[in-house]
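In structure tokens, one chain follows: the form predicted alone.
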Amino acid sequence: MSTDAHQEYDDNLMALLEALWGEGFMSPGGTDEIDRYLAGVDLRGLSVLDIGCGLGGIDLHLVKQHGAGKVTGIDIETWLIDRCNGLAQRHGISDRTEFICVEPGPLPFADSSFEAVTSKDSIIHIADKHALAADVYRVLEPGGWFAASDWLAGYEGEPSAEMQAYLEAEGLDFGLASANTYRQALESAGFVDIDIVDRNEWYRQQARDERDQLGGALYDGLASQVGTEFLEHEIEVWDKLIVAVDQGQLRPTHLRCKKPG
């Protein structure tokens, strides 16, 4: 949520989303939504590529709290690979965690390199929803599962009016797909027990708690840190943010497959 057009996530914006989400985190929900989205799925052990690690969040919960034996993280920014680095450390789990700065487009590994893939509300950054659940399914060991949150289109072709206004006030490189093409994307990789899970309703009462928290509890020390034009500016993004859930056209949404044993 920028300011700028043309700017992505800064270190004021990341301030700002740590106020709401908690150390480490860029999106929604923290662990619970983490925890929520990997039920069923067994890490203990597994070897884990996590798509878009942001600050790190997530990857300190599958390691902490999952039993990850190794979590790989990547993202396209080096400094957000610095702070991921620097979480580790503070929390004693780097001999665990490896984050790596990656260029956009096909993943830099090896065909079957891990044993379970993730991602947290990342890949709405990525346009081509075919070409990744593809490039996932390559990555990943056979039986195992890929397991995400994202931000889904709840509309085929072009947004609503309110919708376009979000995104405009936004300001971020978003690929916004639908549930009907994420699924098409999963299936045609060749991924098994497909599970898509609408969290919408969740998320209406969720982002105006977010909005109320940005102009009450936090206004003072936000304001502080990342200026009042700032702080006011997310605040009108996050009005514009409610109307788009509310009338369905974004909807936070759980993603989980298996590639076949």
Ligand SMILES: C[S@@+](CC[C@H](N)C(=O)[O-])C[C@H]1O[C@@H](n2cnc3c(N)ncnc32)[C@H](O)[C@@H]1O
The other form holds:
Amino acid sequence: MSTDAHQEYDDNLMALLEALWGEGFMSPGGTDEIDRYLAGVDLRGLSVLDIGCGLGGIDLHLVKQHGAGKVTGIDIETWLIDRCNGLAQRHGISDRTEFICVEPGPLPFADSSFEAVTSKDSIIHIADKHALAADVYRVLEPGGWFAASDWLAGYEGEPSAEMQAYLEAEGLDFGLASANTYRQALESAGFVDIDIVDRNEWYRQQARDERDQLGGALYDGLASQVGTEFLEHEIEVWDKLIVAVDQGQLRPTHLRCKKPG
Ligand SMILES: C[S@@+](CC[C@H](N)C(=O)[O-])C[C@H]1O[C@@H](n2cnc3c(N)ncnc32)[C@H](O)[C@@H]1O
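Switch from the form predicted alone to the form predicted in complex with this ligand and print that structure.
Next comes the full complex, this chain leading.
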């Protein structure tokens, strides 16, 4: 069902994120990070589900560089689905992609619908990791991979005051969980060969580079596009993000596991 009832991201934020992270990306590291978390996973010719496709950059990469046979991207914001369709058309991959606006909740697909499932930095929006892991397992064919990146909590229970300040400044609907929770969720769903790779150290430097770009090389162009007030607010968000990442409270992480064949 198409709905904008869940809209959190808007044009200004999107312009800023794409300026930082490249066309089609709402998350850091772009194609390099995708290639890292997909290391050893062969998607050639496979049907792939992408949970939280955003602007579609990941789906383009999966088709063009990883040879995925058919990518189904789902998101909860209609206008993002429209943007994905536009990107797919511009890059001539519409015959190998499908983008669907869904309601948050159970994945609207039959059992064993996909040969692989991926997601880049979107599961952070889905609070119930156990339900999500069980549902991903259900829609995967036996022997299929689930390979993703996400932003994890470096704490159990309450965040530090600084992390809380970052979350409030960011203002997005996040449902963070720790690596322990992810591992338990994947194990109890039935996944095997679970590999969880922490990317906090990488992102500590990356976040600083992003902050420097926002305040430097990208500043004038972005200010004329999104306005100085919005840009200054986002720079403040990045300052808080850097503290949270330095404290180890916020931990970008790669996840890879398999449904037994
Ligand atoms: C940080 S963005 C990442 C987008 C994209 N994967 C990327 O890396 O550029 C998170 C995306 O997840 C979507 N999202 C949030 N909750 C979702 C849900 N329950 N199901 C599917 N997508 C969801 C958001 O609308 C947003 O597009």
